[in-house]
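One chain is shown next in structure tokens, namely the form predicted alone.
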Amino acid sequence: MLVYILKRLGTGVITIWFIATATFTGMHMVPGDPLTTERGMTDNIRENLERQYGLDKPVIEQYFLYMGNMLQGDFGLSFTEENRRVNDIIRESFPVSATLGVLSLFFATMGGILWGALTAIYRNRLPDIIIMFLVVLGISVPSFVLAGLSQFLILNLNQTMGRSILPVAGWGGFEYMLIPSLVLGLSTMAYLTRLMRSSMLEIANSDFIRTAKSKGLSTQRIFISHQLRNAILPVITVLGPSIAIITTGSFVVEIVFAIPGLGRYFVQAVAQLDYTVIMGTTVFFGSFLVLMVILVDIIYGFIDPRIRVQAAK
């Protein structure tokens, strides 16, 4: 076991080192100049500007320097905010993102092992057919079409009771990440119901289950205990990429319900051509979810006997 985490934290650190080079050439392939946007810029000022962001180097040097301060955990101070660090954003803007995210996360993966659960149950019948059928609109129906609608519907609802019962957009208690956390994990939720589905009627037929039907087990502990821990082994291996979906989701979510994420700022980075921003919170993410991928494998290793048997042998 301890030869297989090794590998994958190896890969993670290659993945990581992919992401950074591919973000840096990227942002020095896009057309413009970060510096034009400033006003009453003399050469006297924008001199200085290059050689604080290092700006006045050749690419390969700034690559090298890029990547050195990238080790060191300092990505650099922002373009267009200013006397800020790109660490201070991340620090302030990614505890409201994670929030958001965990909470999201959590609505989509008990979702959908119930609903998944529910759909295996009453298979071609009635709950089937109509949690199915709602499943297929939440993979269909984009994140931001969802936040506005769920916006309207939350306004119709406070000028119909007469007062605030959900507030529309902004950040604080409970209430506020209530309704965009289900907007941002619906289609996970969705996505994992489908996957809880298929997997419970796999495991149903296999040959475990009639072993024990003909021993006499009742069929609540045969559900419970065997039929719902087998099947939520794929969910598990699957929430990796989920917190990914969820993740880059949140961007379009952050912006409609003015969230004050680090999506909100990545975007904003991105119309304002501030390349360092846009590097910092890029390699920032993908390492996060490097490390999420890593770490549900890790799980999913403890779990399941058979990978610490391949990694064995």
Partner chain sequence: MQDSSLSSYSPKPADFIPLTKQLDKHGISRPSLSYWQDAWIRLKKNKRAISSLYLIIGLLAFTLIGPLLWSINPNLQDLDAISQGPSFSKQALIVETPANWGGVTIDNFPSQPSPNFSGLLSSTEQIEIVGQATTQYVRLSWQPVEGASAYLIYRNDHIPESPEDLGLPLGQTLAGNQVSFEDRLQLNAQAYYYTIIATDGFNEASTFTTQQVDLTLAISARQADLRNIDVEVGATVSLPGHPFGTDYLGRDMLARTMYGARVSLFIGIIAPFIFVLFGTLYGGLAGYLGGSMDNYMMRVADFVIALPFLLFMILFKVSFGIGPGENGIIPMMLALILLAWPGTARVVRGQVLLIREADYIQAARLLGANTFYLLYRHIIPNAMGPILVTLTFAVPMAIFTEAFLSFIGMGVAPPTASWGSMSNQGIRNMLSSPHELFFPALFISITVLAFNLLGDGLRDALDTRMRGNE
Second form
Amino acid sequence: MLVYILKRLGTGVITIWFIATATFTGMHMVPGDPLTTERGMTDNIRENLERQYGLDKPVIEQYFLYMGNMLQGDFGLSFTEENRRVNDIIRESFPVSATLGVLSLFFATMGGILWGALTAIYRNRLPDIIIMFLVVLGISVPSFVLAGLSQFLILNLNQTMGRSILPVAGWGGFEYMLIPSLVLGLSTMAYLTRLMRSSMLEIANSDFIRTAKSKGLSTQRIFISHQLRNAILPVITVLGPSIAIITTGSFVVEIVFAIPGLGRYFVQAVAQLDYTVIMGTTVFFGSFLVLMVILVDIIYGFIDPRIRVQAAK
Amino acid sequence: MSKTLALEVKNLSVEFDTYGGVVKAVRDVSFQLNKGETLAIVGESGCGKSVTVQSIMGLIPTPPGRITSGSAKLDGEEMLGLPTKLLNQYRGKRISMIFQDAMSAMNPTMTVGKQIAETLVVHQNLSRRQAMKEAVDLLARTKIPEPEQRAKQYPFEFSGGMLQRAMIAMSIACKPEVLIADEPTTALDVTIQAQILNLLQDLQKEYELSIVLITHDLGVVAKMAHQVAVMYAGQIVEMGEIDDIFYHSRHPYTAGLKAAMPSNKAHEQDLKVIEGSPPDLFSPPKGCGFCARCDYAMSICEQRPTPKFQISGDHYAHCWLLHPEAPKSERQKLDSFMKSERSDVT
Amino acid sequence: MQDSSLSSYSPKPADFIPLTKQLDKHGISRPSLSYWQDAWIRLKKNKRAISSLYLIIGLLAFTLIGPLLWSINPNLQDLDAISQGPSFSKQALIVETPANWGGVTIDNFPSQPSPNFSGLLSSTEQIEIVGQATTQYVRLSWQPVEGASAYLIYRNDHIPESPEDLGLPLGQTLAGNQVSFEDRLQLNAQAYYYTIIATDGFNEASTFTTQQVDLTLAISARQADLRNIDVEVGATVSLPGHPFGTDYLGRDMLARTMYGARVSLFIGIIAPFIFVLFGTLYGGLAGYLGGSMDNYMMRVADFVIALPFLLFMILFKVSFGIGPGENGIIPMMLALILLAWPGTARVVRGQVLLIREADYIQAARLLGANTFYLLYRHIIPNAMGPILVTLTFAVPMAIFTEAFLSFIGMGVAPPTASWGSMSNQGIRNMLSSPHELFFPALFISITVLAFNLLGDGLRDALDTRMRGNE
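Other form of same protein, the form predicted together with its partner chain, not the form predicted alone:
Up next: the whole complex, starting with the chain shown before.
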């Protein structure tokens, strides 16, 4: 198992290096020198930047300097905000995004498994038809529309009730997180529901369920200890990509709901062409996602005996 | 009759609704299994062997499947049409089943020991630990080496033959009266096949098991069976003691099946095949299902369903040739064909 | 010998005439079909997939033929018709281009109340409509009120019942003798209720006068000119309606949705086509070469897959030198192609490996088939199903990506219309005019839905494992 984990981590490190290099290359393809554009940059910032990035040095040297900084976890200084370090931005805003992301992943997974199992049980009957209709909607409606729509509904709800039931935007306690995380997790939930449903149906038709029936096990027992467990496995394998989708989805949700998360900072940084913040957040986000995917893989390895046992050998 | 019946199936008919129409997979099948004996059901793929036994076990998915008539009595108690809850007092406890592909028939994410123990926990109210101990014991009894370790392993760590043994261990866990073996050796190597068959025979003696063996391999039938039922196109065409079927067969299909068996005789150049393919079960023929492929077909075969003719004792066949008024010439043709085959077999 | 209980029929000798064998009699009764014929029949049975197919054809027609039938310039701004809801064709009066209106000031009336005035402010007696009230302007004048230093003007959709019912004032005059007001603020062809309240600077009159004004739809001569309407002032013309309403600049939403579809479907269909093609070639080559070459090639694909997709879409856009607010359809497509091909490559490689090792390929090889024949006859037809399915699912992905990027302002920028950028604008005015978000969002959703359902249908129809199950 340890070898398996180390192997996964090894590929992860290479992938992160690849992401960092691709980011560096991408930023150096930007036509013109970002420093010479007539942006509102104070001399102070310019001096700091030139010192930090060695912009007068050859590209190779700049690359090593950049990689060195990254290795030390130093993402540099903001282009547009004086004396603001990218690390500080990440430190302040990432916990917000992470809270939102974890919550919506929780909703998505729990909802996906629950609805998926339900639709499989009620196959081709009314609950199945209703849920699958909603699932198709969830997959087809873009998240910004859902975000806007839910804001509209909250506003109307508050108006008809005559008091504020749920906040329309902003960040604070759980009541601020509820709707944004649901909106953020909805498409993933829809996707997982579909996956869970087809997985449940496939398992239901499998030979070993037939064996379990021939053993005289009760329907409930077959459902819980044979069908559900095996049906959840494919859902877990796609959690890694789901985290990526939720993370990038948070860009939209954070903008619409005015949540001070990293996604919103990233979008702002791109709008202002704040190169260091773009680079820093890209590498940070990228590494985070890679690590999450690896984490999911490792967890899956523990759950699925076929991988656990083979890895142990 | 001095023998007591372990399982009696009468007039069983099963249909499936499909996109193309209703498939009449099993049509009016009756057979009896004596206590402590083995009944082999033989026939080519798609003839309804598996559907027959699965409907007895209540394993036919409904819908699309549907048992339209018949009864199946285990030691005199009716099993067909029972609600799942009641059926589960028979399944796994008094009648159990093993399947062709053990690898897909076992839960891939549960240890083999636990899957065996599960049956014991459910039917015999054993504690988990007791059941696990018993499971190890059962694995040992099915001659699996290192049963302690094996019990903790998952199906994918077993070889096909080993897993089939484990499956047998699972099926005999509650000492059932009847064991249904649905092509238990088809997916295995010939040597492993023999081991599994020997194991089944040993267990049959030890537990006084009555076995329904489904197979398309006449070699397996010859080794295992006391009684044989030959199925074709959803119907039983001939039934009798093993010697009746092998040496005194009176149905052209049985004859053809035997002729199609490969032999090690030097003078045989080609395998004798039964030409043509089984009828479309969407609309089974009015008369005999085998009629279109039969060398001895007569006009009545197309028109009238074949009645059951008793040949001797327990030996029955469904064929118009056995009618007293059937032309002697046709019967002689069949007899001479049988004779030539018999000399090969013996 | 016969078991009589089972046979009530006693046969006659004529029944026993030997038959000759008729092997084909109960043979396979259904005709044999080619893979694609079979797939097409399955697809046709799938109602959802077929309706999706029609929907997609309809969308293409909407995009390509639509603008020919609905020939309104999608970029024509009409500041008289900002953010209007859906409407149909209507009659409009052509009026003179409004000139500045001096207003009405009564010279022999004090502009400020005399300091010794101590009575209560009364309401004005009557409000007069000056000229014709059209959607170009509403001009009002009224009798001065003694003691007033200014007048507040309110506009409502209903008859106000109390001072609290008035809402916020529309405007205010600056002196007690200024007794006129011109309203040019987003006028619609409907009835308005104008209310004038006199004020002395500290207190407002407790009573008020309300005048109903019915507006006529009108466009100015200059706008008529812009729209090539060659009619005299005072004539009535028929104006095309806005079935989808207008946006925040008064542009016709239907025309913009059609033009937006071009961008969205262009990216949504062309980009997937290219990257699926590239992925197919790449994956096919890797699978065909096999061995260490395959290993290296797929390693590269793995790295590209590991890149966070949308993040790098944005990064690419920045690195192509496209600033925010600048248009980048081609760079966006390029980035999409660069990042999205490995998925297809993986699928195709898997297929090629599978097919390459299949027994029937070995058999064909033994029979002397050359590589080209194998590719043409076996590998491509067999890999075609999964490729087609990948392509169908790639389309909604690309459309979503475009919409997402345009929505956060990183994709198609104004004034070019795309469904994403229209939604971006629409969500800002969502509360006051929901239709601005509704229509582009509806089209994105329908398109994505249609392609998803078609993809599902295709997958089911082309899945060879399912053949013969029916």
